[in-house]
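The chain that follows stands alone, in the form predicted alone, written as structure tokens.
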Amino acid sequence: MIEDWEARLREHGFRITPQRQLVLEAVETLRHGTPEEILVEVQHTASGVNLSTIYRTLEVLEDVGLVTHAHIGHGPPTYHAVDDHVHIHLVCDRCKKVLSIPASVANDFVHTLQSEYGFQTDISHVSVHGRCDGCKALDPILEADDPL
């Protein structure tokens, strides 16, 4: 589990509760999870927890910097633990697999946005949609439409 999570909550004036611990553990177990997926994971241990508790807890954990979210699909946000390596999400639109890659692969792009447009990018919320290698092999016709 994230080091000093209890201290981080206390520093921001929040109490340590079993629900907060369970939600943080679920986020770390799932690696990427929607509030509904986190609820299912938490309910393995605490069946009385409801979805509104999950949303409130995720909001607190995000406010103190323990979790963050990205909009990986068209539905609810996907949460993951904040760790030392910021990453970008590659999302396969066919099989829905999510691959996390180092944010450093976008350094040139981020630099261009800053230098040419004055825009500072929060790369931790970036998701790139497309087809993974496996799905691309299943639909080779799509490669002809590839703009790159």
Second form
There are 2 protein chains.
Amino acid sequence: MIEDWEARLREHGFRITPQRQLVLEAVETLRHGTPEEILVEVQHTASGVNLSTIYRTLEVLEDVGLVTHAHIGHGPPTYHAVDDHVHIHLVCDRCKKVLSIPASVANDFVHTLQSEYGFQTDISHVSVHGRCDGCKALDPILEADDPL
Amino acid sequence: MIEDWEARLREHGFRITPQRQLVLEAVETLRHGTPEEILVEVQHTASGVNLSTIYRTLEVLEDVGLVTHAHIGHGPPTYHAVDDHVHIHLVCDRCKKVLSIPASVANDFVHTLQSEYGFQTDISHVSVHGRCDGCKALDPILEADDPL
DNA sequence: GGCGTACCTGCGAACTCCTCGCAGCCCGTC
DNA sequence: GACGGGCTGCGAGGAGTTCGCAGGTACGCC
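Now the other one: the form predicted together with the DNA, given that the block above is the form predicted alone.
The complete assembly is shown below, putting the previous chain first.
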């Protein structure tokens, strides 16, 4: 559990509630979790918790910098705890598998965006689509084709 | 208009219909278009066209490699014609502005993903989140914080 | 040019993901 | 321990997308 999560919330004028604790714990346990998955995880401990609360709680936790979200393809967003290693998602559009790689791989790319376009990149929010090693052999991407 | 679009469709066993032609034209005119925007564009010419048809047509056009889509943040996907320059979207999470930059900027990054992780990147499908030059000054991203 | 069939379209229902309004609860403070 | 305002659960509702079905139409075949 991230230390000082209570302090983080209080600093921003938010209250400490069991729901917020449970959601944060669930995000850390799952490492990659959609709101729906987080709900299920939370309900192992407290079955009365509502999906709206998950959404509102995730918004609060993101606000104070305890969790982040990233968009992985078409479905719902995925949430992470921020003390987890900052990473990039490689999403295989064919088998839907998600690889996490260290964000450092993109350092040069990020610097170029900064120096040439003045763009400050939130690298943890990036997801890169394509074909994983296995699927590449079976069904490679052709030029600019994107048969998702 | 992409040459041979009719041939492309026929090759894959699809028929040529006015709707398919109009959708393809709309995508090329708009350059960046959500299904809803494409519908509006198509309806300038043929008001009877239905949104379901737009979705089904885009799926077909993507299938035969005439259009691609990319996910730009929380909203609906954006479609492009494939003869357009391959590009990367830089999405400002604060002002929602989208910059298009040449895909070549990511060449080294793409090669690293290939050589180190065996991952074949569909670079046109990537969207990079962060802060544009203007917003960066007003409200920068703090470490791993992501206050979208 | 006309015919038939399989594909395609329009329409509406439904589904998923998410947000909102409201009434009651409970955290934090005095 | 009592009070007030933020927080939660619940249900309704909205945006974006998909699906099933009935009728229309492209296109191969004569």
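Values in this document were obtained by computation on a predicted structure and should not be read as measured data. Positions refer to the first chain, counted from 1. By rigid core we mean the largest C-alpha set that fits within 1.5 Å across both forms.
**Student:** Compare the position of the CA of Pro18 between the two forms after a rigid core fit and state whether the shift reaches 2 Å.
**Tutor:** No, because once the rigid core is superposed, the C-alpha of Pro18 moves less than 2 Å between the two forms.
**Student:** Once the core is aligned, what is the C-alpha displacement of Gly134 between the two forms? Give it in Å to one decimal.
**Tutor:** Its C-alpha position differs by 4.6 Å.
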